[in-house]
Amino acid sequence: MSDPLTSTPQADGFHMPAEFEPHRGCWMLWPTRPDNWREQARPAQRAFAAVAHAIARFEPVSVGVAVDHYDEARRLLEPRIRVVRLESDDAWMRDVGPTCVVGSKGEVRGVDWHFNAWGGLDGGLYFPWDRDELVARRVLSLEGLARYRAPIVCEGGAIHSDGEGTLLVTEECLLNRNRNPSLGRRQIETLLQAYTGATQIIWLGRGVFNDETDGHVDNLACFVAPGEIALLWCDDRRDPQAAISRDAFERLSDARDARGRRLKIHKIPMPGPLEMTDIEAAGLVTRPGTKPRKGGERLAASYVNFYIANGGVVVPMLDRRLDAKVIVQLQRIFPNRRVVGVPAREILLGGGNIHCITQQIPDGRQRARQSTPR
């Protein structure tokens, strides 16, 4: 693995593109931890495979798999999906994989953030996480991309870009003492701008209620187009999510993006509320150093946790009362993409969803061609 670049993306004229811009492919990891995925991760593996197959309809998919589980993954995944031997501590590629940036001529590079399992020894979800710390540089090496090593703890799910200079984040996550306790808001903003090329950062307050990532923004809100945001919404004022969503709506309504635009906000209904059942919790193995899961725990369920692919959107199906309605709503929001739903409760039980287990590699050259005046 090559040494990281000593400059920053901002200094080199690179920026983080939007997820709705062209991709050259998507990366995932294979779930195996019996303390996080019930029944020896078999149900989760089927769910991950379904997500990989759905995304592969639109763009190439690569799945990193530990050596001991390579054969089972190869058996469950379609032949068109690339399976790569890649060690990790768990399967959250959005957070441990690279955040890619692009240059004006289409060159792609990757940002390798420090990772501490969402809080380290102060509320983190497992220990150790040393293999996860190596995933981003390994993916970039396999993709043949140069690497920037950012000097802060950050996860891919904690930031969302419109590709035009605006970054969406939450205070709950990025200002949490268990990430970068020696840095204040202004210092974190400066570093985020340096490593994403953003010029405007919109701070939301809290993330989804009971989200164990300390409020990742990708579970609450995301850019669906320049100047447009999908926001998780809850009408029931007795539910703690209602106040969180209202606060986010007010902040977004008052905000302007990097180009000075007011934001159009699409309210996406919240599934449930959903809880882990006793039977689901009983299927987990208890291990020291890992957050225990119990029956009756509120799950941080969100339809906003979808993946935007080339020509498609892959959405978690979580609540039979709402699934079809949300598919129709998202199809209106994405009229030029095919919206595909995938049953995703097994992913949710592990603490995240479809966006959390995926990470796109942008196609910078196609993007550059599309943006070149004719």
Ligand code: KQY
The other form holds:
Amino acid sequence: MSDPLTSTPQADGFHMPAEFEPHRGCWMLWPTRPDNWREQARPAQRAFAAVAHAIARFEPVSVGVAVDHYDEARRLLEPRIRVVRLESDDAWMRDVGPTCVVGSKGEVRGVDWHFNAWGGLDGGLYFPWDRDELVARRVLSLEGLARYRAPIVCEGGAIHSDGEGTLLVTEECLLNRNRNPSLGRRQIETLLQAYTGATQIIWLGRGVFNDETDGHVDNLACFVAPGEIALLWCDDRRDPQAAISRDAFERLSDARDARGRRLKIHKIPMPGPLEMTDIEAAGLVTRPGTKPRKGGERLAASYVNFYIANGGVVVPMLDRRLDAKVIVQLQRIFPNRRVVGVPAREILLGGGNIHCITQQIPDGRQRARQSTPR
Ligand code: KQY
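In place of the form predicted alone, output the structure of the form predicted together with the named molecule.
Zooming out: every chain and molecule, the one shown earlier first.
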């Protein structure tokens, strides 16, 4: 694996495209940790396979698998899914994989953030995380893409881009003392701009209630088109999510994007509220170094944690009362894509959802052909 580039994407004229722009493919990892995925991760593996198969209807999917689990993954995944040997500490490709940036001629490069398992020794979710730290550079090497090493702790789930210079983030995560304690808001903004090419950063406050990532934006809100946002919404004022979503709505209503537009906001209803059951918690192995779980714990469930593929949107199905309604709503928001639901409770039990377990590699050349000059 080669040395990182010594410049920054911003200095080289690169920027982070939106997820709704064309992809070369999607990367995932294979879940195996028995302290995070119940029943030796078998139910989670079936759920991950269903996500991989749904995305593969739209674009190529590669799954990184630890050597001891290669045969099991190969058996559960359709032949069209590429299975690659790749060691990791868990299976959150959004956070440990690269954030890709594109140049004006469609060249693609990757940003390799520092990773500390969502908080390191100050509230992080497991220790050690040294194999996770190497995932982004390995994916970039397998994809043949040059790498920038960003001097900041950040995760892919902590940032969303509209591809036109606007970045969406939360204070709860990126200003958390367990990420970059020596950096203030301005310094963090400067580094995010340098490594994503963004010119405008929209700060939301807190992320989804009880989200163990310290409020990743990708569980709360995302761009669905330039100037348009999907936001998790809760009407029940007694629920702690209601005030969080209202605050985000107000900030988004006051914001302008990098092109000076006001944002159109789509409210996506919150599933549940959902909790982990005693039986689900009992299926986990407890291990020192990993945050323990209990039955009755509130789950950070959100339909906004979907993946936008080429011609498709793959959405977590979480609540029978709402699933069909949300599919119809998202189909209206994405009229030119096929919206597909995948049962995702087993992914939620591990602490995230479909967006958190996927990471797209942009197709820069298609993008360069399709895009209007900036
Ligand atoms: O991006 C995410 N939501 C990652 C969640 C990590 C949970 C680890 N138990």
